[in-house]
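Coming up is one lone chain in structure tokens, specifically the form predicted on its own.
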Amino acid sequence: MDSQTKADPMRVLVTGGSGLVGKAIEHVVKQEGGCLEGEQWTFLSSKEANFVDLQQTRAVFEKYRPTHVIHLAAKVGGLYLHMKENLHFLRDNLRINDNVLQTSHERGVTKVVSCLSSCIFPDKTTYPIDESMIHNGPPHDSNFGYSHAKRMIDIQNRGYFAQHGRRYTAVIPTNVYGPYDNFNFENGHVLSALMHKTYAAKKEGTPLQVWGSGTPRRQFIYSLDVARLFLWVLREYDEIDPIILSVGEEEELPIKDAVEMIADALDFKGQIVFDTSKSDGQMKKTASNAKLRRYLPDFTFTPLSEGIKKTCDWFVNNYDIART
């Protein structure tokens, strides 16, 4: 199978290609010279195929005949939407992942790299968390549906390898942010939602209302860094076991500090109010990037303040097309 595949062009299909990470991979491939000779890249948006539907999934695989798949498509949302719709997140993501992985297997896809999330780790655990601890206990109650669906990708990858010899794997980024994120107040990721809120508060001359206490700690990774690491995983990483893509433990910081960086980046001088009546979610999720560092000891991450500034600039300059 491998020798036959290597003789053919490498056709990479990216599901969820119009989202945060998909757009970052597209930028690295097309703008940074990340496309190697003989590679063909296709970036799919949800408009072209709804992967909840098996027939649509099969049709798009038939059309593009990928040899490799980067699987990013998912039903995603912010903390509060997850809390309201855990069952929907569970059912839709189970369908999406099963359709993509099984169709990849049926079509003889050489490698699939799926995107998991740091929220899949147990709520009650020791820190730092690493790749061996994914299934050691239930995830946080706030997004248990999405988390369990994502965990099942790891189980399926092991099954496809054990039963069929498929080299399907997954990455686990910590909190990703960057251009093309969802900047919606309620459904966006924490940094992007805060950027939009700060932008609006500055424009309206009102205080910046931050949901929660600002004390939960997070590791944030810039989307273009994630994209560069995805390409390495696709080409070089041979394990079935997943790998965490994250800045180091020492880079974890309170949400409050990130809010101040956003305020600086957008030149917001108003009052910042933390609404402690809103849930904080998980207080910390400290992840170890020791496995990644064993492979790539010299990889340089974009400093958070720099990445926030670049993302804020993109949001302001592209407000009309940004997901708000």
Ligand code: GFB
The other form holds:
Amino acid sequence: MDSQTKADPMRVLVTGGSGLVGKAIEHVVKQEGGCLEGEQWTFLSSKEANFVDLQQTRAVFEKYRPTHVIHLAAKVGGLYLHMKENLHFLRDNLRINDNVLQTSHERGVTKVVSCLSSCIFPDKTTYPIDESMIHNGPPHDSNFGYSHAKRMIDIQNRGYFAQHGRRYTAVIPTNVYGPYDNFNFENGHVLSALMHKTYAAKKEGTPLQVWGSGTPRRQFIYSLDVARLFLWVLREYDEIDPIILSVGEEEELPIKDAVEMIADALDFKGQIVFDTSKSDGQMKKTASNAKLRRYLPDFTFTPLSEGIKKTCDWFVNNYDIART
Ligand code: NAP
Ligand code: GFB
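Given the form predicted on its own, state the structure of the form predicted in complex with the named molecule.
Up next: the whole complex, starting with the chain shown before.
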């Protein structure tokens, strides 16, 4: 039997609650009035339960008895980690997702909102990409493992609806950045890795090494914006089909423009070098936010330069605790 009747307040379990997106949701819930009266929100890290393991997954669901799940937990990394560990990304994420979704179903969780990514779309495609195109062809080769595992969430959501009437859905953010990101030089995503590299280059008086040509284009979304949209999806969005969370197509910009914003934010005046021996990855993955705009025409996104400044300030002020 479902663990909630309509009148009961939600008990929300956030898997991956200690990461970039999880911390942003925690901020919106605790600091921006995102929690309604009577609701219980639990933010999990992998220390409390490793979702690769089914027994640990079942135990933590037994402990918290969630009515709703925001499923963020995943093996995550930037382009260069994906290129080294595609198989690992595939296997861990397939297991994590199956364990979380099936345990949610078995325990009668009313709604699960999982997290896909715009890198899972077909590599050879027309632009802009929209929600109907996820399964239209192979993803970019650099992250085929992660992408196929993520695509299966969408398939599984459809299965839970078709066979059991469950309303499990997913969001598709573009490249996310913000406080609590992984700022590791090798494994982080582009903005966080380059913030750390710029900080170090300034301190050491060395040139900033940007990997690749700087010409690939990306749409970046600030983690707090993702978090605000997640709460809307949890409470209001009723489709099984996923929804892209993105700034508009016109906001897509080359990596080298974002590098200049980071240099400005950290007041870096040294030389900027592009190491073209490193892969560029996917040249673009321009996503449409038309569906989101139909639901939320007035949602305001944090401008990229402002989000980069806030994230750089957070990184400098929290260097001791930041993931580096
Ligand atoms: P993140 O900062 O690396 O956080 C990952 C979270 O997952 C952490 O809380 C981590 O816990 C947890 N986790 C990892 N492996 C786990 C395991 N085996 N068992 C339990 N928990 C585990 O990543 P993020 O950027 O916040 O990503 C959150 C979600 O957004 C992911 O599903 C990701 O695919 C998706 N997404 C991210 C981006 C992006 O640009 N960052 C873009 C699109 C979609 P510990 O820290 O305790 O290990
Ligand atoms: O964020 P990122 O690693 O991943 O960005 P993707 C890669 C792009 O940034 C490439 C350039 O064009 C790189 O050449 N870049 C420049 C750098 N300097 C650096 C650097 O120091 N570190 C990194 N990482 N990149 C990801 C997927 O693709 O998309 C993930 O791999 C995730 O799975 C994310 O879903 C949203 O945007 O290429």
